[in-house]
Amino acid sequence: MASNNFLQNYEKGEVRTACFFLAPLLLIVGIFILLPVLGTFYNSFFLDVSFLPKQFIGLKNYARLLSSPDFWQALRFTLAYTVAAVSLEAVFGVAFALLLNEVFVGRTVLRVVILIPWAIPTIVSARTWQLIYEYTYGLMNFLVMNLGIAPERINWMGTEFGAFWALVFADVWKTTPFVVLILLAGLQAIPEDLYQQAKVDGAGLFRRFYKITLPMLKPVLVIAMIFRTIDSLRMFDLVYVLTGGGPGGSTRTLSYLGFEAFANDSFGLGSTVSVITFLISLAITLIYLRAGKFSEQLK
């Protein structure tokens, strides 16, 4: 009875030792983050522009949003852009996380080499694609001219197809090695005894990596898709500089028509429009973790 009681005591001292050093990093994510993402929800519920006294309105501004084309066209293009995106980095940083992790001369230097896309400011690496695609005097025009692959300048922006795949291969560019980081650390805790036991029972290259390195890899993997996906689902700055939305209005993500809302002074619907945003990120970040099996290896 006296060693349950000490037992007890101690497990209450360290839950309030816990919640001691908790506390503070609990109290800034209640101010910084709890807070504005409830006032976010609250302010959806108002008609708030600034030349209007705040009024509630109830569920109005989800019911004009719902029913406006240009939210379901943004909905369209933020859905269809995180799809490829996520996809092509999913690949690549795989790819790349192989790589990287062989050993061969020139590793290390390649290591920090593939951050370096990932270490610019999102802004100046909008600018640099838009300098790329510019059409009069643009790198890619360039190749194409010189290379005789087009017989004119090719307006890589000009239309909804190009104007899609410019944004996407631009993100592909500057986030794959935030995969590739998150993969390689997970490819390094691997066992190297499970490959060698593979390559006695006569496993090949693609067994190993279908049978060992994939399926240990997927916890890690799917925790940068999550990652990737909401960094998409929210995209706004490479819009925002390389195409303005265009062109027609065909590549304004949720952001960035949650960004117009504000500019227009209607905070009301420009709130409606981030949580919409937050409960489409949410839902399919518990897709992700159900894909994951998460719950499983807890038990």
Second form
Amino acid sequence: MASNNFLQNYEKGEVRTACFFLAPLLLIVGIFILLPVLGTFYNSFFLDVSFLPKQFIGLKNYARLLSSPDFWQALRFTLAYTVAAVSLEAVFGVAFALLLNEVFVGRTVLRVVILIPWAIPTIVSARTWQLIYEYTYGLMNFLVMNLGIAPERINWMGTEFGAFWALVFADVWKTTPFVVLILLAGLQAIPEDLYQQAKVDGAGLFRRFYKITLPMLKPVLVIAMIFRTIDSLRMFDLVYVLTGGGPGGSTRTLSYLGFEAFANDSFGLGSTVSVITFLISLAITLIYLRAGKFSEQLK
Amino acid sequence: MTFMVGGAPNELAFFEKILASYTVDTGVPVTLIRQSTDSAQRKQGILLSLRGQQTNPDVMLVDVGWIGQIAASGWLEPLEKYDIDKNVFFQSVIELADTYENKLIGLPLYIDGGLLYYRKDLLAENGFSAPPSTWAELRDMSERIVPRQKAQNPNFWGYVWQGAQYEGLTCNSLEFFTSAGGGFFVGTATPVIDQQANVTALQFMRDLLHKQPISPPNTFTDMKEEEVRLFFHNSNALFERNWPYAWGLHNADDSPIKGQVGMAPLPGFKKGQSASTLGGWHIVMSKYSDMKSESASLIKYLTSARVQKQLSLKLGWNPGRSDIYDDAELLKANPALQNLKQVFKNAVPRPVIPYYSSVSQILQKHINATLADRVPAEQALKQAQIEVLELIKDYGIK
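Given the form predicted on its own, corresponding form predicted together with its partner chain:
Below is the whole assembly, all chains and molecules, this chain first.
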């Protein structure tokens, strides 16, 4: 085992000291993360509503959820949302990172400015977007009416299609800076002489991008995408503010479904939604790690 | 002793003062636990304390929408033994909302009900002497007046009401459905959501948005209480459905429509078949309270005629006590009370059942889908009925 070899590099006393220093952290993680997670798993096997005695019902919550059209609707919506948002963020992220990696006047200012959306709490930016998409006085409809894009105002949240892209748009605006930040660090780690050498060998701009930048950037890009994917899979705040799950329940994400269950005091079912969301995130992370050949990279 | 209550800053300041005067009178100090104004958040805070069997809060306010769930969980102290006079409150409210399994579990601190607000001036200009008493009349008046107004103000609409996917939609639907002779439940375990009267009513609601159209297109996405109130307030609508709180704001000195607003019971599908959803907050005592006799005395204090009058005078809330609606001082401050007393007497509560919030969520989702023109009325209500029946089966309720 790698970890055993790793420990053999240290003396016993050193290991003991390390454990001593790590203990508080592990304790905190154990109490505040591990215990609640295990509790959620445990709860998912119970009918747990306040007005009935708590009872063990095995996998019935899972059966109920998997047979409910609401669940499949939410799963489909969450996955579509994740694919759309994360891929757009990856494309824009790479583009902006490349731009900000170049030397030009005002670069420092731009690097700071581009981080602003990321620094605003989502719930706040969601409220801003709510005003932008607002039917009567919102900026979007102001543009639509004044630029003559459509004869009537558009009710952006009125269709599943409109609400979906409105949410994706708000998410891309907010989290692309995060991807940019990570990628920029990755870009700066690529040695300049690789490019010099490629230039000498006669490689053009695009060839250098595909042969050097992209492969060297891949591990960082995969990390950024893992973060973004896990985040998107449990997206809640934008939906909560912008659509409230509507129209007709068509924009509910998995997290929103879990919230609805909790809001109804249905803790067993809510926990089941959380467990399933966790399992999906885990599966997708594993796929990413496999695709990014991470185990090799780490060696 | 602790009292848990939420609300706007002026409301909380009012409670601080009342509690301080209670302490002066009785020598019992009371701590106020502040909550937000949001009903759903207040519910979660209260559920957490009660679930955890905390001795605090002793006394709290609960919404009529979830009092059934809290009562069914066995968390509320029955109040009969504390020598409380039930007869001074609205009889129907005590029976329908504050009684659970034949036990008195709460008292109405204040009451709300859905109302129709209308533009007196615009109706008069167009030759209408009275507000609409049927939905057909409301439609006809809108079709006559709105096009003329639209010529000056393209944002002008006929009727604004709460159609977004949230609890307010359930309240509005209950009014439409009941005013067509329908409703959600018969008794406590028999849903009758897909009955024909409800389908007719929902079809009418949908047509308000998509056929005539009389209500703004964003009714089913944006319209909650405040959005609706502001819409009407800014002189953009002929009719408005809202709770009594809007009255004072529409008639405030800085209101663009001051003095031009009338208040009436909501229309019905037939004359006289009007319905108003009962709202408001109820004062209850926790079963886990360790100061029960003191808590009872606080409840009596807060529902005393003196404090109830102050609630009306200082906050504009409508008292849960029916015996003070004819009080000269109150009527002078708020002449609308006369009408409100009648409305509240006939108000319909949402089903007082423990799993009400789940039922409401199912209704909101399907009714909103019809308003969004995604699913026909009949199909939406059929599906809602099926899901509610499944829920009842899951919970093993007979």
